[in-house]
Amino acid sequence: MPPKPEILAAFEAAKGFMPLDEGLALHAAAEEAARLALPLLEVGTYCGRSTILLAAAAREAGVTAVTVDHHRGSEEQQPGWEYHDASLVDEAVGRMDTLPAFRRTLHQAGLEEHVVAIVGRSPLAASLWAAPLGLVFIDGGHTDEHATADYEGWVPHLAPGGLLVIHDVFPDPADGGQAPYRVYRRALESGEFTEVSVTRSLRVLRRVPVAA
């Protein structure tokens, strides 16, 4: 089912970069994955635009959305880069801090009770994680180092039949960075995943269930 009107309104109002068609595809994947009765995990929170959709699906299914971010901004969000937003700089420390904006986003959407926010580096969080996951959404740093670490850290926790969602997959280098595309190709070439859907730069893959 599509998100409720109030969820769509909160998504549209939130600061972020995901377009509506990709958001709807993410929400549909989250709804499907939530049927496994396992947590849904997002790497790369920013201000919570996509988190709204994961949390809404989690709420309906009675599971939890987990989001991981250090909230200091990715490389392309730093001063002097294309996606820098000066309003998100903490003047007291002179660094990006998207955590207050993220918390406001969840509060305004009425979804705070359905999200566990991990504030820290993705590889460290992954090294401490032990539970199976129904969905892993990779949308963190877009360098090879960061995208690879997110894949290697979190995909081992994805349950059979669970969904791996990767954002900003651009087969043509002229359209964007290649690290998410390389992670996407790695997943497909591993033989562990089949492709479920393609919506612009959003790819949804299913972990092949283990044969009995």
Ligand code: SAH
Given for the second form:
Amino acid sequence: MPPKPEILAAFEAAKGFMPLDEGLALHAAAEEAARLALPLLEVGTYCGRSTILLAAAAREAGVTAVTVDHHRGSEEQQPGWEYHDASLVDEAVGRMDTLPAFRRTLHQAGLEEHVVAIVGRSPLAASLWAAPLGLVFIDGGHTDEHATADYEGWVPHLAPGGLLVIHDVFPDPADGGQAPYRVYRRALESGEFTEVSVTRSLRVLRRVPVAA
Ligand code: SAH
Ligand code: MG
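Which structure goes with the form predicted together with the named molecule, now that we have seen the form predicted on its own?
First the chain shown before, then all remaining chains and molecules of the complex.
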């Protein structure tokens, strides 16, 4: 089922980097993955735009969405760079801080109860993690270092039959950075994943269930 109108309204109102068609594909993946009755994990919370969709699907299925971000912004979101938003700078410390905006987004969507937010670096959080996951959504740092660490840190926790979703996959370098595309290729070439859907730059892959 598509997200409820109030969820879509909250999604549209939230700052972030996901168009509606990709958001609907993410929500559909989250709905499917939530049937495994395992948590859904996002790397790259930013202001919660995509988190809302994971959380709405999690709520319907009675599971939890977990979202990880240090909330200091990626390289391209720093002052002077293309995706900088000056309204997200904490003047007291002189750094980006997307945590307050994220909390407002989640509150306005009525989804606080269904989300656990981890504030910290993705590889460090992954190193402490031990539970199986129904979905891993990689939308954090877009350098090779970050995208690779997200893949290596979280994908081992993805349950068989679970979904790996990767954002900002651009096969043509003219369209964007290549790190998420390289992670996507790596997943496919591992032989452990089959492709489920392609929506603009959003790719959904399924971890092949283990043979009996
Ligand atoms: N999913 C969001 C957009 C995420 S933008 C949306 O749909 O709107 C990428 C986010 O990843 C930024 O907020 C940045 O702070 C975070 N990030 C980048 N590298 C990270 C890392 N190594 N650990 C944790 N968060 C990271
Ligand atoms: Mg993205």
